[in-house]
Partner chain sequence: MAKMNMIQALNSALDIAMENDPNVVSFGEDTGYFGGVFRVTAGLQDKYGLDRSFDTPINEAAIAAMAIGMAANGLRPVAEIQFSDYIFPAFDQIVNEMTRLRYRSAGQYTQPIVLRSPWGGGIRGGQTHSMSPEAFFTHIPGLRVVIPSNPYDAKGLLLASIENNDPVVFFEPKRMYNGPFDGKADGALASWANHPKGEVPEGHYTVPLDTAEVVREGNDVTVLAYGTLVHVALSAAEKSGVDAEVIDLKTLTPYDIDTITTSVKKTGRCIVSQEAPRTSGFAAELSAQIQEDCFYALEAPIYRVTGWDTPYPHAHEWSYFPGQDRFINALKSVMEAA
Amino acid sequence: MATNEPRYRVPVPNFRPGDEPDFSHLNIPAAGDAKRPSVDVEGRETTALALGMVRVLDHNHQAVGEWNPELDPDVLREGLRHMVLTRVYDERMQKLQRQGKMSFYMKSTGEEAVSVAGAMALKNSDMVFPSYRQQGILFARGRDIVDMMCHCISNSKDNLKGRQLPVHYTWAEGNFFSISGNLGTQFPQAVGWAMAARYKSTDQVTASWIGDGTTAEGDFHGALTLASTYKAPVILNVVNNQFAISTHQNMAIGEAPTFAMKGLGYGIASMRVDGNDFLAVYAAMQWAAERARNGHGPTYVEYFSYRADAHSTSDDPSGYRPKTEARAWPLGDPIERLKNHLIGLGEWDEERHEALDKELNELVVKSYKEAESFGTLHDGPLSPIPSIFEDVFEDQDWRLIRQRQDLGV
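If we take the form predicted alone, what would you give as the structure of this chain on its own?
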């Protein structure tokens, strides 16, 4: 019986647990197809980049096309090292969380190129406003591993004094803004910082990262409006890893053909990039940074990638996607792709890669033993109790003073 009741569309994932994943429906342009415009291009003229995809490494692991950044092999090896270290660190830290040595952890498996290549293409003086899964930025900028671990186990050397979840890092000395669990807040903050940098006549660029699901939040739209209006020197990065916790990207993309297309509505230069291609990520960030530094305004980048592991240690992805989906992902593993590119250049081999993996595993184990010398989550020592009243107000409110007196500290 026909009715006049409206029907509502509820987006669904392409595959459910038990399905055999098949990504043949994806329109993935060939490596080298994308054209590289001048950095002063008008935002409205980047439609082809927003609908296509910047890719450099082809199926033979060769660098092709106009976006090839032509990096020195030493730079490529450095990038490979940072990515391998990120993965080794993640694996070790997750095991420690499972052993009860920290409360929470989030791995970045499959997304290492997004953070490492992005950081390497920027200057260390540029300000970054990351989301979680960007620990590779810290490694690329030389953050001490022991200090990162001390934060994760909230011991006496935790630079955040136990006030943040593990992996919600901050590092003022490295121009790495505090990670917020309230997703999306970093986008407008990055735009504001960029506007201030421009006001002060510095060449400092800011960059921020969010996930695909966060594009459905109001902060996303506010940030793009401000960035476009004030032509802020900011790079707004969306990591489309296909899932926002347990929600497939179909819930956030709406009717847009790509997430990159969302930037065009604000007149911002926009592009989609192969997020598992180290060279493509580096080239896109390098281009966007040059554009921002020369006063041509913001860039919006979608990194097309895949979250190969759980959202966090409190998530079980087998409840919402096939167990074989990560292996079926057509854009491969960013570490393997860069490794094979270097091997193809004659600048790397499997023996050296195994040695690197062994070296970094030993480094991470040694670093954790040192981190525990400053205290453990269960046995301390932790940050001193009086520190809960510090580092917020320059002049303490009378209520805080009273509370501290009541505690006798």
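Remember, predicted model here, so these are calculated numbers, not experimental data. Definition used throughout: the rigid core is the maximal C-alpha set that superposes within 1.5 Å between two forms. Residue numbers count along the first chain shown, from 1. What changes on going to the form predicted in complex with its partner chain:
- A movement of the C-alpha atom of E20 falling short of 2 angstroms is seen between the two forms when the two forms are aligned on their rigid core.
With the form predicted alone in hand, show me what the form predicted in complex with its partner chain looks like.
Shown below: the chain alone.
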């Protein structure tokens, strides 16, 4: 190691491989502490929410405080089911990727509450612009699992005709935009969609999600500027899972105390939320959606969470962080926490949970068998080869027609 002190500050994470992770330095507000303002509050009055943290589930797994959305146990069980399904699906797909069944995969382990509770608090008619780590939205919106898998294995039934990397879903029918691999680009696009929704006099709300690392992109600032200028009915979400591939969130956050604080400079209502707390995520999204739907403008939300697994199947996090870090994460696991809450309510038990796990594992295995019957990336059938020349334009021009002939298909 070079001995000289660095001549400018280059942020480094607190823990590297081999270190004993200790998160006692994190100042995590207690559940129930945060006040819930009315949905027409001025953005600048949300400083306490941006610095603090909306949390509902306390350490005894009880729901406390003003943000408790007081959901019916049926809704909680539904949320649990979607989260478990998301995790089981991710596990299975990762295994299949390792077996060479698909080119690439990205899990959302540890972040299931962000997408599932967020989607459940929105209407299915609301528009979403997710990143590649919000597959939970698809389960919450009831997308067919076989169709999802057919996309991931790029077979003949892939609704994207094999054109996109796995996990980069598009599902217009479910008001789910086409996921881009280019970070941040869709944050300001979501504002444009939201403005068009207003233009058409619908009460549709638009939500978009990016990661903590992506807040460094210019498009992040473009989105906040637009949302603030046009008071668009949009919910801009940052999932702070602590990492951007190998880079710790402190590389993007700079001197700001929280990512949520960055919204206040734009005068946007901003809050930080315990991203592993299903109830807090639900309550925040519900608040933001009501605010947007009633014409009070945008909300910007940071979800404090932890990326419990690798960035993608191309990544091995043991090269840059301690293996034990995920277990040491003080905000726990979103599935465990909702499960324990339901058990505390007397609305759930271990046997039912095991049965759910088993049922969903079987569902995923069975779905994959069905998906494979439509082909796999390596053995086909794929979407017909000439389809690579389709959808470039509405109609094929002479160049594409010639090139297709050159290819002999």
